[in-house]
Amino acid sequence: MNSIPLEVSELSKSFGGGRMFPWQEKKEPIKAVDNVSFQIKRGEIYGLIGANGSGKSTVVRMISTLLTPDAGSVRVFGFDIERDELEVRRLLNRVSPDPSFFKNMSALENLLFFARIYGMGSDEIKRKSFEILSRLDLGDRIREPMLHFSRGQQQKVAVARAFLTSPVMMLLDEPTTGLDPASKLEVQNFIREVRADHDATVLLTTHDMDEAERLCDRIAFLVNGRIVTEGTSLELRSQIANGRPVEEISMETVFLEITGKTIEEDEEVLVHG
């Protein structure tokens, strides 16, 4: 297997286009990932930062297999995402914004029926589900039926499940998505103690900077569909500095001074514009 856990080689992906019927006006398709590369090292923690509506989720499809891109390449540990689909899928665990789970069942069940797919027996399941969700202040709630959990508790589940069967390659979609401000730090702080204990390698995708920072050894900024800068929080903040105290730069003022807005606009025009 591959030493280098993720490589992302000019990646593009574009959705629409065309004319549904003949009459109407050819649309142009709409780019949303624009020849996007990076690499990740094994034990880090990547951070593609950026607004609402970026590219973020599409390059985190992508890599999952769950889109095929337009052009470039991806290879998780060695493995390329087209060609091999199967062992890509094998080392790689996901947590989307918007996580699907048997509603009538319980964070166990649901737990249960996911691990069983990687082999894990129950007594282990059992126990390593009670372990993390403990340390997401669910232990109590276990058993519980999804239908009565929160969107920020179902999220702390959906951050379990993927945590589950200790993958060696992590995709963090907007995790903390819905959590509520201590609920977000236990889900920072579990995704550093995971990293550490088993030497996992994170992409983490977010719109918070302050997650960003405490999280992440680089990050890179993701605008329209490109990365316009990557480097570590001290690295970034270098660049625009010009004489400032570097430690007084906000990651706020370090994406408003590089990109010309602060992430908030840049949602503004995604959304409106």
Contents of the next structure:
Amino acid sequence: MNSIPLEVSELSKSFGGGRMFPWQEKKEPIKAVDNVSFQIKRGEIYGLIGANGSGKSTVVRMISTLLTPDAGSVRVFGFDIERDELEVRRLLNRVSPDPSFFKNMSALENLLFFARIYGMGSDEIKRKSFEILSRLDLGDRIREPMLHFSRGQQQKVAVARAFLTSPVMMLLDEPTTGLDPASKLEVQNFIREVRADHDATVLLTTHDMDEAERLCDRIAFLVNGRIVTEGTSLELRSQIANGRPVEEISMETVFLEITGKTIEEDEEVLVHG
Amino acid sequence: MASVTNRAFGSGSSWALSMAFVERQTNLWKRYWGWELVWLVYGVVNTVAITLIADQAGAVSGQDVSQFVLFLLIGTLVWAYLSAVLDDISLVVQWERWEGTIEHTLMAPVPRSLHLLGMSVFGILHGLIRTVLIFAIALLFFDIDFGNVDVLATVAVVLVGSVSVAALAILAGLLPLLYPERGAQMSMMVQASLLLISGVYYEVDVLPAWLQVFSFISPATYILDGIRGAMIEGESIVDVADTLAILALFGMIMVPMSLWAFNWAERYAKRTGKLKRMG
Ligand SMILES: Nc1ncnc2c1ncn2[C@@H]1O[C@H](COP(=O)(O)OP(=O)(O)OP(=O)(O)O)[C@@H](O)[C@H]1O
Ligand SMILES: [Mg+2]
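With the form predicted on its own in hand, show me what the form predicted in complex with the partner chain looks like.
First the chain shown before, then all remaining chains and molecules of the complex.
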């Protein structure tokens, strides 16, 4: 196992071009991820930011071994996602934007299953589940069917599911979307904590620019499947400062300018609309 | 770091990984006990109704139909068992698609063979329990002489035969990986065809010749044949050895084939983005 938690090299993925049988009609493929390269250092929280459909989740899915790249490679601690699939899977876990559970089973039954398939024992799972869910204010509802939970509560259980297996590489795809401010803070503290306690490395996507700025050591911007820029939030702000004082530039402005959805355009819409 | 990776790589025997699926299915089954009751009632009614056809035949012809009664009873029970096993295992992908859990299950560090083994173990146990219950209740309706039954031979045929049935269910269950919209319907058609070709309610000899070709390659044909031999003719384990050998051969061919096909289908789904589209 080498020491670079995540190495993504020249990764590309298109959808819809292929066909199963030669007689099927060939459609124009959608290029979801286009020649993406980046590396994450040990213990780093690395943000992947971009507009809807820019390819963030597709990158996360390829790293999670759920999608095969068309080109390029991904290595997790030196293990190749295609050649060493099982080794990679042991090292990572993921929070997906939609909290996906067996809705009729209780939170605990779900967590038992999703952690046992990572090789954990029942007693340890029960203890840790209770611990994590208590911190997220759900400790007393652990035996209730997931069906009874609100979306945000389900999202909390999804966060618990990922942290339960103590992954060394954590893939967080919009982990705090739909959470109230207090729960959001609690999850963000969690993320920092696992980084500190378990020496975990984190890849985070989010649409919350404050969150990105507060949590991420470095941030990459995806536009139409390509990384257009990468750096610390300070570096990104100075990139677009153009003479303006850096402190006055918000991450929202950085987002709008880098993704090409500039303020000017918005103003134009206002004027003409 | 070392401790984290040790944990990730070290613990969890293969059997424990498979049992995680058995435990999950058991938990799901408990939550859906109402459906279990529905299937039980349906199974009993179906078994009794079809077996009564034999009684009717006896009343019309005035002949002794006790063998025919047993023939139909075994047919419906074996079919109840086979469809329970096929239903359970062939939902391996589709069920998790409905729930939305498919990606989280498939990305776990479980070799696919152990995942499918767990699903198969639960499917077979579940099918056995349900069928034994249907059998016990159906017995209240008939006066049947089981003097001839060779229990050991019967159990042997059921167990050896279940292996290839599980493999068949896995083959049906992978279809939703290839066709997210229509795969589940296609799985059901596989199951329906099996009912026609395997001689559940009649000897396969009565089928048109071209259909008998399919009977020949359906493991269910041999399971029914073996069980009827053991329960009606009182054939011993030695007498059904031929049938057992054929069923074992089916298993040896179909198990690797189903695993290979499932892996292939999973790779196809991962290449084309068909595992899941949301998020
Ligand atoms: N399984 C799939 N099949 C077909 N097209 C897909 C699939 N997954 C993603 N796409 C397409 O690839 C592009 C990138 O999608 P992706 O989900 O990666 O975006 P995203 O950056 O995560 O967006 P969001 O912020 O809305 O979550 C989109 O155009 C999407 O329609
Ligand atoms: Mg996304």
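Because the structure is a prediction, the values reported are computed rather than measured. If you superpose the two forms and keep the largest set of C-alpha atoms that fall within 1.5 Å, you have the rigid core. Residue numbers count along the first chain shown, from 1.
Superposed on the core, the two forms barely differ at Asp80: its CA moves less than 2 Å between these two forms. Leu66 shows a C-alpha shift below 2 Å between these two forms [criterion: core-superposed Cα displacement of 2 Å].
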